[in-house]
Structure formats: C-alpha cells, structure tokens
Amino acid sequence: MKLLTHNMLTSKCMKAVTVGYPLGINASDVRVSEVDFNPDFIAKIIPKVDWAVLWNAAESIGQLEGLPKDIVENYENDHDFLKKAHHVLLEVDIINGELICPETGRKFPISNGIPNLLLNEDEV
C-alpha cells in the first residue's frame, strides 16, 4: 500500500466512528521501489494530499527520506523538493502490517499490499 492510498483512507463508515481519520499504521514488511519520476504528477497531487498525515505516516515507518514538515513555498519549482514527495508518495510500499481506527482501535490488515477494510456486519 501506497502512502498516497492511506492519505485517502477512512474508517467513518463504522458505527459510532464520526472521522475515522487518519488510520494509524503498524507496518511489518515495508519496501522501496524505484518509479518513474514525473514532477508534474507530483506536483499536482500535493494539494489534494493531507499534508502533516503524510508526514507523520512516513515517520512512522521509517521513511522520512528528509521530507520537510511542511509545504515549501514555490513546491512546483523545486525540483528537490518534489522528488522527496515522489519518493514517500509513490516508491515507499507498505507490504504487510495494518492499519488502525483512531477512533475505535479497530485494526485492519494489510497484506501483500493490498489493505482489507472489510467490515463485519455488526459495525455497519
């Protein structure tokens, strides 16, 4: 799992969960992969990203890469900059491990990649 794919991730379809936001991450199997870099991509991805989660996601694996805390001003131009947010949106993959509800403590596994928010009857 991507961390560009937890920043839109939720678990307010739970009862009693209001937010649900953002899921915790307890990773076991993380990896790196090289992908192609496109500034442009990335540039117009950020705005749509919740910044300080995926920051503190990506401190929480390990993966900080230098990644400042905030924004930079000017982003689209700054080819370093860009690259770093490349890097922990797109090349840093969660293999294995899951994630948790804020909220509830609810844990969801993720496995080979792939995240499963399946919910049982009882918390519809």
Given for the second form:
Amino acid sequence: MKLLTHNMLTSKCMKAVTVGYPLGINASDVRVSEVDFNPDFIAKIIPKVDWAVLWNAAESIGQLEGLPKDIVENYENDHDFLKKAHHVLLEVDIINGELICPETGRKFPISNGIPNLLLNEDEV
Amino acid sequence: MMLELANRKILEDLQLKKQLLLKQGVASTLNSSALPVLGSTTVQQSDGYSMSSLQRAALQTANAQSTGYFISQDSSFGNFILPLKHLEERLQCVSSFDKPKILLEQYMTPAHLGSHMLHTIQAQFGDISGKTVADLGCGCGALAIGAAALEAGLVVGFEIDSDALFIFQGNVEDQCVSNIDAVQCDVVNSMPDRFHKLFDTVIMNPPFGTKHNGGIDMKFLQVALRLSNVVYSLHKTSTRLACSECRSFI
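With the form predicted alone already on screen, would you show the form predicted together with its partner chain?
Let us now look at the entire complex, which starts with that chain.
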C-alpha cells in the first residue's frame, strides 16, 4: 500500500464513526520500490492530497527522506520538492502491518501489500 | 421500484451522451452501424496522423469485417504509446482465476478485448498515461495491469475477494509494474469517500448482474461516476457484450 492510497482511506463506513480519518499505521514490513518519476503527475496530485496526513504517515514509518512539513511555494517548478513528494507518495510501499481506526481502534490488516477494509455485518 | 426508475434514468442519460458524442464524431468507433469515415478531416485531426490511401483502404476493410467497436490498428497512432500487440501479449501472460466464484461473477477480461479497449482509451482520448486510474472489481488485474503498462501515474484496483487479490499481486510482480496499488473493500457498499474525484479515469469490467444480483452493474457505474468524471465500463446487452463507453461531464 502506497502512502498516496493511505491518504484516501477512511473507516467512516463503520457505524458510530463520524470522520474515521486519518487511519493510524502500524507497519512491520516496508519496502521501497522504484517508480518512474513523472513531475507533471506529482504536481497535479499534490493539491488533492492532505499534506499533513501524508507527512505524519511518512514520519511514523521513518520514510520522510527530507520531505518538508509544508508544501513549498511554487512547487510545480521545484524539481527537488516534486522528487521528494514522488518518493513518499508512490515509492514507499507498506507490505505488512495494520491500519488503525482513530475513533474505535479497529484494526485493518495490511498483508501482501494490500489493506483489507472489509467490515463484518455487525460493524456496518 | 425507485431503484429501477433510477437505473432507467442512468441508462437514458448514457444513451443521450453517447449520441451527443457520436454527433461530434469523437466516439464514432462505438457504433458498429456508423463506422468511421476515415477520409474525413475530423478523424485526421483528432488522431494527428496521416495514412496512405492503401493503408486507409486496409483499415476500412478491417473495420468493416470486425464487430467494429474498436480501431484494430496500432501503427496508425505512431510509437508514442506501447504498441497494441505488445500490450495484448502482456495481458495474455496475466494469470486468471483458479476457481472462479459464480456469485461474484468472476471472469477474466480477455486479453484481446482488454488490450484493444485500453489502447483506444489512450490513443483516442489520452485518458491513461500520466493519469490516476481506478479499476473497480479489478479481479486478477488484467485491466489494471494493462493501464499501468500504458504508464498511468497510479492505478488503484478495488476488489472484495481475497483469492482474486492474491492472484492480482502475483500478476503485478510477474509483470514488473510498480505504479499500481490495490485495496480490498466492498465497492458497492463501503467505498471510502475521500476517493471521490481523486481519479481522472475509471476503467472496469464489472459483474453484469446475472447471478441473483440484478442491477449490480448499475451500482458499480454509480460508484464509478462518483470517483471520476471519465468512466469506461463494459456491459452486457441482452445477447452480446457491448462496450458502453461513456465520457460523462458531470
């Protein structure tokens, strides 16, 4: 699971959960895999991302690699910044671990790189 | 009753948009009875290539003899994207379901159909390369992996079934694509809402709703339209597989 995907996941579908965001990460196996760098794509995706959540997620698994805490001005043309964002958004892959609902503490397993957000009938 | 009404409304809406597109000449390959007139300026402008009269005649013949949903030539589009036959060869190597589950309507998108669909989406509309792409009900990942091979920015597959995802992950490793991710969730009932409008494009081959789950294809379509304004989806008409390609601007 990439951190861009994590940035979009919520546990809001559970009953009694109002926001369910961001999900905590407990990672036991993190891998970095190279992905082709497309600066235009990264520049386009940054406004859609909750940057604080991304930064905290990267920090919690020790993969910041110098990512600034705030989005820099004029980032579209800042090659260095886009490259760092690219690394954190797409190249960091959580292979095994769990996601944690911030309100109920319900744990969602991540195995083989895939988070399982399926709920039991009594949780919906 | 309400649902039926809503479904009919969606279908009518799609039909309307399709007709609109056909009028504009953008989606002329959609309609088998209205094969593209390749000599027209519209086609030449939209594709940005020119062909010799011999090539054009050959393409016309091929189109006339095929079912006519897709353009079956790759050389016409130049070498900017992965050649069609290479894409098809790659998709042929994607493993399928070990034991398909009838109730989930698990069947693989055939390599021929998948590669032609993806190639047309990229070549004619430019909706894959450098885009965020979602595949709803991705199964073993034929469409998702194909989109990743066509250099999507990121492809995310959504699937409910663990066994299918296990094969999906094996296929991703075999095909060496890294711009791809998967999430196990119930597409119809609990799609995380932060994904709404994140995606540039949705491609999918959803369940058709023929196994005691009538209308599920329409539910997939509704979810898809919340994720993106551009949805490419395969659907069944009464007797044949029809590609209802809808570029919707909601």
